[in-house]
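A lone chain, given as C-alpha cells: the form predicted on its own.
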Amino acid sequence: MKLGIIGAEKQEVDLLVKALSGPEGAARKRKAGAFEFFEGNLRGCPAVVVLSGIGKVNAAICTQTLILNFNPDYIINTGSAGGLAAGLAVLDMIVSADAVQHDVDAVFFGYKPGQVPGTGSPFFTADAFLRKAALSAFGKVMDSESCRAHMRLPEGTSPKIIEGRIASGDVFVSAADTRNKIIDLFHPACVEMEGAAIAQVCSVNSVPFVILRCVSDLAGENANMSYESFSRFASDISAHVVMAIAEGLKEEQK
C-alpha cells in the first residue's frame, strides 16, 4: 500500500519530508516532470510526498504526474483553508466529504454551478475509508501530549474536526460578496485553491482520495492577517494528522 501526499506550500510538506525514512536514512528524491518527489516510509507506510505549488492547474498537473510515475493506492491532499461553516474556528480541521470547483461556471451550456463540462456532477466524493482514517488520526494526534507539544499550539487552543465540503478556486477569498456567493451556491465547510482539482484528477484515474484542511482564517475581511499568523500552525496540524493516518494504514496491513 502506497500513499501519495500533496501539499501546495513548502510549509505544508516540510514536516512530512523530514519524517520520511529510506534505506540510507533520508528519503529518496526523484524528479518527474516539473516536480520533486520524495519517496520513503512514513511511520512505516510507503509514501511519496510532493509540493504542487498553489492553484488548481499546478495541483492537477502534479496529481497526474504523481499517479503516472508512482502509482499510489491512496492520495491525501494536506494543507490549510479559509473556514466557512458556522461554528468553525481557526485551527479546526475539515475532512472532505466531497469537493467542488466554485469558480467553474458553464451554466449557459446546461451544467450546474461548479460542474466541469463532461462530468456527471459538480461534486467529487472522497473515499469513505480515508475519511474514517482521518477522523481517527485526528483524535490520536489531539490526545497525544508529545504531538501537541511539538505543534506548540497557541494557549487555550482546542481544535475540533468535522466532515464537510471543500470548495476550491483560483482566488484567495476575503471579499464578503465572494464569500457569500460561494456559501449560497455550495454550502461548503471551507474554501481553498487546490483540493477539488486534485479530487477531479483522482476521480478520473479511479484513485481514492481525501482532502484535509486545517483552518488558517475565516475567509473574511482579516483573512490575510489571520493566514499569516496561523498558517504555520494549520500546516503542522495537518501534517501530524497525515502521519497518524500513515501509521494507522500500516497497522491495517498487519
Given for the second form:
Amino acid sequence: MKLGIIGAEKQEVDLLVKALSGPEGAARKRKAGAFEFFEGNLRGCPAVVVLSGIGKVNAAICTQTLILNFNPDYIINTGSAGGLAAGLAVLDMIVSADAVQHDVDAVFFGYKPGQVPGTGSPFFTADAFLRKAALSAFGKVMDSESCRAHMRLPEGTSPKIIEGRIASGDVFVSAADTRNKIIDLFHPACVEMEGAAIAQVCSVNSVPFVILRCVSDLAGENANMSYESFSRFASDISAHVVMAIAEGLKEEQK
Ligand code: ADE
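Same protein, different form: I have the form predicted on its own, so give me the form predicted in complex with adenine (ADE).
Every chain and every other molecule in the complex is listed next, the one we just looked at coming first.
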C-alpha cells in the first residue's frame, strides 16, 4: 500500500517531507517530469510526497506524473483554503465530499456549470474510506497534547472539521462578487486552486482520492491579509492530519 500526497506550496509539504524516513534516514528524492518526489515511510506507511505548484494545470500534470511513475493506491491533497460555508472559522478543516472546478463554463456546449466537457458530472466524488480516515485522524490530532503543542495553535482555539464540497479554480478569491457567485452556483464549503483538478485526474485513472484543507481566510475582502497570517498554521494542521491518516493506514495493513 502506498500513499501519494500532493501540496501546492512548499509550506504545505515541508512537515511531511521532514517526517518521511527512508533506508538511509532521510527520504529518497527522485525527479520525474517537472517535479521532485520524496519517497519514504510516513509514520510507518509507504508514501511519496510532491510539491505541485499553485493552480489547476500544475496540479493536474503533477497528479498524472505521480500516478504514472509511482502507482499510489490512494492520493491525498493537503493545504489551505478560503472558507465559504456558514459557521466556518479560520483554522477549521474541510474534508472533501466532492470537488468541482468553479471556473469551468462550457454551458454553451450543453454542459452544466463547472462540468468539464467529456465528463458525466461537474462533481468528482471523494473516496468514502479516505474521508472516514480523515475524520478519525483529525480527532486524534486534536486530542493529542503533543500535536497541539507542535502546531502552535493559538490559546483557546479548537478547530472543527466538516465534510463538504471543495470548489477549485485558477483564482485567489478575495472579492465579494466572485465569492458570492461561487456559493450561489455550487454551495461549496471552501475554495482553493488545485483540489478538483487532482480529483479529475484521479477519477480518470481510477485512483481513490481525498482533499483535506484547513481554512486560512474567508475568501472575502481581507483574504490576502488573513492568508499571510494563517496559511502557515493551516498548512501545518492539515499536514498533521495527513500524518495521522498515514499512521491509521499502517495499522489498517496489519
Ligand atoms: N487558498 C487559500 N485561500 C484561498 C482563497 N481565498 N482563494 C483561493 N485559494 C485559496
